[in-house]
Amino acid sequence: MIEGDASPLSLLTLLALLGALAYAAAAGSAVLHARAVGTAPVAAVSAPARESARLLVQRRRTVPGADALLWRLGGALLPVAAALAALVVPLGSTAVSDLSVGVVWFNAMEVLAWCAVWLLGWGANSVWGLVGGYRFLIQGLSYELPHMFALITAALGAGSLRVGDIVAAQEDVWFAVLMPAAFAVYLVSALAMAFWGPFDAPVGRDAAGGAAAEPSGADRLVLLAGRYMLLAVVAAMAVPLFLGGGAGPLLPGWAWSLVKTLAVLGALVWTGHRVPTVRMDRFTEVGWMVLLPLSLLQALVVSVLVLVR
């Protein structure tokens, strides 16, 4: 728990909030899709609930030669990784656990997504699934280092790996203002981590759904829920890292945390619908030639400022 006058955030409350944010992301995506195809956006708000009910009663597809354990383990790891990462994300001034190495914990749980998507593609014994799984590994190699340096830059500015200390260090000015390149790299890498558009090639239509080609029924529901939960948790973590946490006028800290999280989540969902899918070779080039040098330069500038202040 983050020290302060607020009550500790219970695990049950955290999971409920994460589920609500994931549903909000799915509903927002459905509304944007409805507007694009010219159907009623209001009816799309309930689309995730109707799709969940349909998948729950749908019979699971059987693939000859598939490794059912790896396949289902891969799908289940995504929501588990998102929930574990969320343990260190504060709501206002309180979190389930404010670890002294909270930034490292968050990054380690995100890396589980690599394992999850690859297992999902490998275990399905499907060429499309395997293509999707390896695409995500390549994508991960391109975004993970810039993402890690963006996280470390925020920790460097605060002089601590504790998420609560990073929030406290933004009392005067948000890190999004002091280190805009790190904030931008974090958002781009967050989209890639959640294999959300424009970095959704691992589940692309050109590969018949890629890593998500074979899961059906409850397996597909768990996969989709995990993906939206991952998107929600990376949006929520942007708030304490770069947007001052729960700081703000009039409203209590928890309310500001939710408002800022919804704003970031809305921007990520909107970007996924507005920007076309980036080819893997292009993203790999951008990741190594642009994002990594940019994040390193930002970290260097912040390091110098920390030394001279």
Second form
Amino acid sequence: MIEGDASPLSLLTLLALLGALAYAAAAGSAVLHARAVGTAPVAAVSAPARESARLLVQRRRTVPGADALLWRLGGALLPVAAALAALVVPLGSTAVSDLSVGVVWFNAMEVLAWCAVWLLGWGANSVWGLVGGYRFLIQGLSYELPHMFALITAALGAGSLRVGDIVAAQEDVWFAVLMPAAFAVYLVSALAMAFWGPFDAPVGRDAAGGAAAEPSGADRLVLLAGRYMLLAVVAAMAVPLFLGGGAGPLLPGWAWSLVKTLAVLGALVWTGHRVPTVRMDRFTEVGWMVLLPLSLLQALVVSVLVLVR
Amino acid sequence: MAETVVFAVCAVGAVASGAAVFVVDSMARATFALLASFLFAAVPLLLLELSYLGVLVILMMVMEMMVMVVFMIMYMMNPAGLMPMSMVHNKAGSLAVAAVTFAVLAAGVFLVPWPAREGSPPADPTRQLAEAIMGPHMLVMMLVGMVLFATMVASVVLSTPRGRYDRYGDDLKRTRPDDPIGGGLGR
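Could you output the structure for the form predicted together with its partner chain, given that the previous block was the form predicted on its own?
Then the entire complex follows, led off by the chain already shown.
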């Protein structure tokens, strides 16, 4: 259901929604953690708020020889990248800006996260941070091509890079059904993009927190918030790309968009808690030998389908 | 008016961050100053309504500079590039080249008789640009692309110290390749 002349989504609404989704992801993660360790899951719902308050009053730790400019830039870039990527994600039939090249814009903005995490790791002048930053880049090189092909396959199916057109093309059948491999590759790379488990090696415990080892106080709050915002925005983008956007019975389009986004986000958060961390030297080969050919084959199948249709 | 302001900000920003590449004393700062310069150069493409090209430049430059930062810092004289180092080589020569180039280009802006616009911009400038560049040369471009790709594969094959005989044994009968680094596919 695509209404023709819906007024564009306001930027403030989008940011509020993104913040709410990020909080939901953090709270969901805290609940899963509480269940795993046997503490009260209900109390965990407010855990992100309590943790934020703690971080806000925590004194900033300083590191000798840190490149403060790049370090702060890295932390601040993460939520900014997530918010910029969210500009093209439609809520029902309205987005802040339905760019003619929305898919490319989304990809360009999420790649800013590479800079953010690397800067965070490098700027801290800490060996663990550096290890984490480099791990994120290696991870990026392993998933980015399959990720791009998954995005392109959805655009190919609709014959347009505009997110609104991709939603409209799924009126008969969702792209998740038409191109399941692309959808799966997208979900895997979405986890990796937000360095969420099993792709949390860049901030892994084996590296004392990796890129997140040194930031403390407000810096750490911005970093964690940015990470959950990134997770929320990649989950939200799965809906217009593969799950028919705001299409659905009874409820209005924006409500369906939110329901589907929450479902994808819940699945991503749950996966992160269920699957153990993947080592990057192992995942690199999987990315290049399995995911890349798979996404290329999927693109081939979809292009043939588009041609014969 | 707004366009002029954005263009002016980007032009000054691009030159300033480009100059910053040679002023800062750290490999990482130089890399990101260069990236900022490229991004400032990408925005005027968006102003020309070449949105695909503009966004693509942003995407490619960010990824490219992140790959570059890995190699630049990895191969620098000091480990991880954490020590301050000068970004300038052949100071006098490069300054002269840069000044002359800038003077020639700036003079060109005022001396070249620029043509006035005829007609109106096309509906899809990116497609028009692509056809203008690639139209009659598509076959050549495809052939060149294949040759480039073959060159890359061949150079990797020739330069790798370990071939299939090292991995699968002299009779190529080993079922699992013998690699120094374990992979992710059951090895």
